[in-house]
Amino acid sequence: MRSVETIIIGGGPAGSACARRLVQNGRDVLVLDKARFPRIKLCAGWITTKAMADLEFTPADYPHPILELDIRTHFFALPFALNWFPTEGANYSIRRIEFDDWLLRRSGAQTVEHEAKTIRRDGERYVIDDQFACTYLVGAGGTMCPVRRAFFAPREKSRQIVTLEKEFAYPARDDTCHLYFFRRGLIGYAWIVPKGNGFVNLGLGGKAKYFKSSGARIQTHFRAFLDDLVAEKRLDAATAADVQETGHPYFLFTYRGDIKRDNCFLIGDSAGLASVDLGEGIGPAVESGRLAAGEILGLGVYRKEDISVFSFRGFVRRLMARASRRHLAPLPSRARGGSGRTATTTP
């Protein structure tokens, strides 16, 4: 059995940020991940100046294409977009297949391709599949993290977000990022994010509770969104018809629920830390990874109160609260893939 001081299960941005800080301080770290990097990871790939500062790199340091975003925001059915996005500093897009692999390699931690299945406490140690043992265990395995399943209570279903998205090469795209809030009654938002080398990521997300209580189907919203992109000439009809979207769930930030127990920590999506306004996960993941490493190093205490709750300040939060109290226009019947029903109830 291999024994190390800290094992991190999951090699995404949270795990890499945690591993890098520990390695920089001379600690013995092993990262386990069931995937072989580089691996496909669907994500809008939005990173902020703050996230880059936390990760200690600039666009000039990054060895892959990175695109500074010109963002347009669309609210409800307004016939115009706002050239406004209230964050501090510039915003960028990356491809996770490149970004995550680079971060993990840069961390300096040894990585083993291994899917953790059985995790147990053995005195002062944590034992994984009777093959690995550690004093400190960090769960960074995303929404379905095995560390959470082994030692922590289930998350609040009311905080669950579901998404559908697709990333593909589309050289005809322009370099403008578009965010759509509450379009066609969706309690959530949709996006089309350009990336380097002609790639684009498009998708939408909303609360699972909204879809369950209303009878609206996320597939209906997604196909209607593709129709809108075609009508706006942001996507051609043939490409829209060929899009095969993929879904995944994650959880929004809440102060309730544990993120550590004894020498076991949850970080990133395994802890459910996505920002409550935009569901942005990379920034909170990086913050949580660094904070957990800080506690292992004896340099601080890992607390939810020190992790960013919002991607940007209160405007969208207030707008979402108001939208949940309004009657929003339903999807027209032309939307493909479902009945076209949407919610008129709160999420």
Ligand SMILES: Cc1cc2nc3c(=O)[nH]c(=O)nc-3n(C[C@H](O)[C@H](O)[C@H](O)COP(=O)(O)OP(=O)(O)OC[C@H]3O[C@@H](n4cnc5c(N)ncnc54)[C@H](O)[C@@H]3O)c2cc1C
Given for the second form:
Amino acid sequence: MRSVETIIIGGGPAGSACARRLVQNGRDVLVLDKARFPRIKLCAGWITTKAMADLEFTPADYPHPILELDIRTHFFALPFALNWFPTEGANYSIRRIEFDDWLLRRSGAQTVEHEAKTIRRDGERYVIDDQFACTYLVGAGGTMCPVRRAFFAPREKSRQIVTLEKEFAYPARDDTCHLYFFRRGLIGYAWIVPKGNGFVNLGLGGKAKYFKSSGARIQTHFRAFLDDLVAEKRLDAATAADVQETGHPYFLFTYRGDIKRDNCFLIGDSAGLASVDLGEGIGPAVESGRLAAGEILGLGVYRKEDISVFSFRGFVRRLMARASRRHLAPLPSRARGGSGRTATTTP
Ligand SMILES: Cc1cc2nc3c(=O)[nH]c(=O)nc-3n(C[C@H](O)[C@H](O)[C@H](O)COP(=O)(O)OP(=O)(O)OC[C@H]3O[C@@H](n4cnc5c(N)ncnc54)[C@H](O)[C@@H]3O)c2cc1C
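Right, and the form predicted in complex with the ligand of this protein, after the form predicted on its own?
Full complex below, order starting with the chain above.
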């Protein structure tokens, strides 16, 4: 049996942020992930300045293409977009296949490709599949995290979000990011997010409850969204016809329920930390990973209230950011070619 002080199950942004802080403080950490990295993760790949600051990097440090986003927000079927977004500082897009691999490597933690199945308590230790044992166990396995299943209450179904998305090379894309809220009655939103290297990510997400109660199919909404993008000249018809979308469920922030028990912690999506308004999950995943590491290091206590997406201070800051950015901007009349604000740098 391999024995280490801390085992983190899941090497996404939550797991690698936690691992990095522990490794930086000289601790013995092992990350188990069932996937071989670089791995695909369904995600629009929008990140905030705050998430980047928590991860201790700037666009200039990032070794892959990163694009500063010019975000346009559309509500219902209104014929104009708002140049408005409720975050502080600039927003960027990355590709998760590159980002997560870089973060995990940069953490300096030992990693093993292993799918955790059976997790049990053995006195003061946690034992995983009778192969690994640890004093501290961190559940960072995303929506289906096995640590959550083993030791914590099931999540509230009412907070479940379902999504469909696709990321593909589309050099002809517009450099502007568009978000469409409540279009065609959807309780949720759709997006088209340009990436720095000529890729684009488009998708749609909504409350599972909405699809269940209205009888609307998410696939129908997705196809209608592609038609709208073609009509708005953001996508050509042949590309739209070829899009093979994939789906994923996840959970928004659930205030009820524990995220810590004894020496076992839930971080990121395993704790349902994505924000309620936009489903932003990378920022809270990183913050929670760092806070859980702080408790393992004896530097603080891991509490939901300290994750800024849910703290009162964070709420007030977001409201103020909202108020200061509220102004109308016309829809861009034609695609802006190129990737003028793309930063491509070396490590
Ligand atoms: C379609 C979509 C679009 C999104 N867009 C955005 C966005 O633009 N911006 C944003 O901030 N958030 C977005 N989110 C949310 C964001 O992707 C998540 O909140 C974020 O990835 C959470 O990170 P994590 O580290 O908790 O989990 P994950 O990134 O899901 O990582 C979990 C890891 O655990 C591993 N794992 C799972 N089970 C096991 C097991 N049994 N054993 C070992 N390993 C295991 C997985 O292989 C995976 O590598 C989006 C989500 C979806 C579904």
